[in-house]
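Below, in structure tokens: the form predicted on its own, a single chain.
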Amino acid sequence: MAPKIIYFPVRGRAEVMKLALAAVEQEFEFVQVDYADMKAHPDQYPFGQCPRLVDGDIDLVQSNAILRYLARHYKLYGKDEKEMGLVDMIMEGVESLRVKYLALVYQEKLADAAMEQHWSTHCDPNNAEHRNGGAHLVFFSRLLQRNAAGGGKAFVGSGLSMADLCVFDIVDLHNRIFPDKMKEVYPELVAFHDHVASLPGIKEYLASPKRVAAVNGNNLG
């Protein structure tokens, strides 16, 4: 029996467990369940939220619990330990901005001066040591060029892993909102987010009905 993603009608958390398993080519269901009918069943989601993962007797919720436990399944956590480790430290520094990213587009309107204020505090190089809750793009550049073995295409590695698709789903996001930015400041993001994008399996779910059009719950961003 296929995995079965249970998530609401938009991309959201649900993205990058679709992403890895589009990049093993691995047939899933996508459920999708309404807000109603989610906090109607605690027993289903034990804290109140999506998405959710079935897949056999595994039944999960917790957005980074799940794509864990498809890195480990499906060979996408490194080779060892050290490399276990930085796919997830990556992870969580992905969260962090992943958490701004939301602050900013789940907003009434998403504001001309909101926007400025999220580029200059988590885009812009120039301010990358400043506050910024440990969320930042450049920090994601920095690593990306240090993996020698990735050569550009992977941040851990020289092999697809989840700090990959993690990372190529919050440069997709901010690709959406400042697309000339992104392309001018960090071009190696650009194209280690192409790259990704053109991988088979990845290439195919991306173009395919699969993937929901609404990015998330209000569609900005």
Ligand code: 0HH
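Starting from the form predicted on its own shown above, please give the structure in the form predicted in complex with the ligand.
Since only the chain itself is given, any partners or molecules it might have are not part of what comes next.
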């Protein structure tokens, strides 16, 4: 049976899971969460939250635990322990920036001043060494350049990994809210994003109705 992703009808925290399954050309089923059912079944939703993944007898919540399971199972975790550690490291870096992005969208509602603040603190390369909670786009630009084997197309080694899909998603989210600045300041991240978007499986997924239109739950972003 195809893996089932249970979540709200938005991209949100389920998007990288869908990208991963698309990348390995594994069919999946998307099931819209029943909120009351989620709250009534702590056995299935142990933290009272989704996304949830059901794949055979695997039944998980917590998005990064799900992503790591998918990375292990579908061989998106690098070729050895060293690469696996780097995939984890980059995934955690994306998580740090995702939390800042989520605050911008859900708490600040993309207000102009908050957008400026987010760009200044978490995106402007001239401010990278200031206090930013370890969340900054330039860190990803540096890591991409550091991985010579990837040639600008992979963050870890030379093949596609879960790290790439996580970075793809966070760059995609920033491209949407800062389209001009991203092209101007981070052409290498935009080129990386476009490369991932063109990969077999991902290209078809992105153009399909399975890619839900709503990015976040408040129609912003």
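Residue numbers count along the first chain shown, from 1. Rigid core: the largest C-alpha set superposing within 1.5 Å between the two forms. This is a predicted model, so every value here is computed, not measured.
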Practice problem: For E27, decide whether the Cα shift between these two forms is 2 Å or greater, given a superposition on the rigid core. | Solution: no
